[in-house]
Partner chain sequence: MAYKYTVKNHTYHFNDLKTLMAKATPLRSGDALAGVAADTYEERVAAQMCLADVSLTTFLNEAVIPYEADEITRLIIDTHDRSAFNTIASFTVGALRDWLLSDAADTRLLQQLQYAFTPEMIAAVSKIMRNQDLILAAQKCEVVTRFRNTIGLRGRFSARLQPNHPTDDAKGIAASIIDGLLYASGDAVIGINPATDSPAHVHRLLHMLDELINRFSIPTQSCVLCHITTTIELIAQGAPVDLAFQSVGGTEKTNSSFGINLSLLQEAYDATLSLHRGVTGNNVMYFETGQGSSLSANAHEGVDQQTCEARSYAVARHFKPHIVNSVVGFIGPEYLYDGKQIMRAALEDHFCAKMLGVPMGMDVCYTNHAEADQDDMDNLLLLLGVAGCNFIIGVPGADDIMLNYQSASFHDALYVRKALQLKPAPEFERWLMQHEIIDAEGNPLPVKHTHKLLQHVF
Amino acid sequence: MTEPQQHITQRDEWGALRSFTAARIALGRTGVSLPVGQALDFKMAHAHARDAVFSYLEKERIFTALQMFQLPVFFIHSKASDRQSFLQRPDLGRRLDEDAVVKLKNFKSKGYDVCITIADGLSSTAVNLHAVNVLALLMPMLEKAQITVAPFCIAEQGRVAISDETGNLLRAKLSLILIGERPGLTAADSMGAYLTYCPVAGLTDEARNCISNIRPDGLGYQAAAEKMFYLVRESLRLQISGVRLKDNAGLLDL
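Form predicted alone: structure of the chain on its own:
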């Protein structure tokens, strides 16, 4: 008589590698399907990703936290009036609405080295959790290097390119944006940072440098702040950004 099968889930022989990554690898199988536990984990991760996309930017809390830097703060909005139009019309998220344009023009900027924008992007959760923590490390570096910073801009329904317009209107040499990245199934809280030298509306991605996956389980706050500072300083020194600006930090001089 055949003994009843106690375990129907077949482990993947590469399962030991899962201890080195949060990626969904070596999940095992039950017959030709995923084990029930893994299928449920996938659905939970997908739910977290959707929650991140529709999360709200905690702009008042971020505004209060930014007071430590003693700089003016502007609340601005893209041309995307709500989340639905932001998701369906990416072009609207790249440009400022009329009120924001008037607000920044009326400031009559005297000119700065860097303009920093904080935008929700595709994960307000990421920005809510990480933006201020990174700035707390970055701002002292900029101050020590005598790099002047324009008023902060907190942007709702904003995509990466919106920082080009804010930087231009505030007459900054360089624009830096901290923004929520598109959530994945293992990370719904990744924040990205993009910088553009000589920002102006209409630039494309090759004009920008990107630092990605900023979060405690990815690129940590200290490492991210140091990388931003390096790229900001080099961009201002060489007067370039994007594909022409290389990250040579840590390389030996030969």
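Go ahead and give the structure of the form predicted together with its partner chain, now that the form predicted alone is out.
Left out here are the partners and the other molecules; the chain alone remains.
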């Protein structure tokens, strides 16, 4: 947006410094205040971040897309009943509600290598945009390596640790979750992937490996899928995850 009243606002003479940083520098001023264009740009960035936090997981669309992998799909929910309680009570977002527990228990799992959960986290937008695209690249790699995959779980109001419970109930050796990250002003659609070996409720962060900033302008789909595949394979081979499992991808041939 252009400034409507160039003669009132004071431009900053150091605009060239913007080539060194993405920080909001040399914004100019009217009096001591932000010019209108800058003020509204900031609001728009914040609006994108807020909309991402309150966006809904497009679970039907994701369900339909997942049919290409010919695996069962479960819709599950955390103990956090709505967004407000999800935000205030992270402990509830980490656990499955009773329905979900029953559903997953009733599925007579024969045991799998990997359980993949897709959860809204703090930005459904991120998952809506990126989860299926990354899986479309990852799933063939897993299949080729003969790594078996449990039914998919699509989890609402879920935090990262919810996958410890889904993986455990579906008797998977390893749990992988694709989840929306806390949105920043420059990126409201960043997806994260977390992986735990031998998942069980109550594990903490040192038991996890994390791949973050998955989005076209961050870590691209292909690179993200390769990184996930590498970590899955190494985790299964070494039977560990978390701080002891180092990401040495790139040092090996894939």
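Residue numbers count along the first chain shown, from 1. Rigid core here is just the name for the largest C-alpha set that superposes within 1.5 Å across the two forms. What you are looking at is a predicted structure, and each value in this text was computed from that prediction instead of being measured.
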So that I can tell if Arg233 moves, could you say whether its C-alpha shifts by at least 2 Å between these two forms after the core superposition? no
Determine whether the C-alpha of Val200 shifts by 2 Å or more between these two forms once the rigid core is superposed. no
Core-aligned C-alpha movement of Met68 between these two forms reaching 2 Å: no
Backbone CA shift between these two forms, Val36, after core fitting (angstrom): 4.1
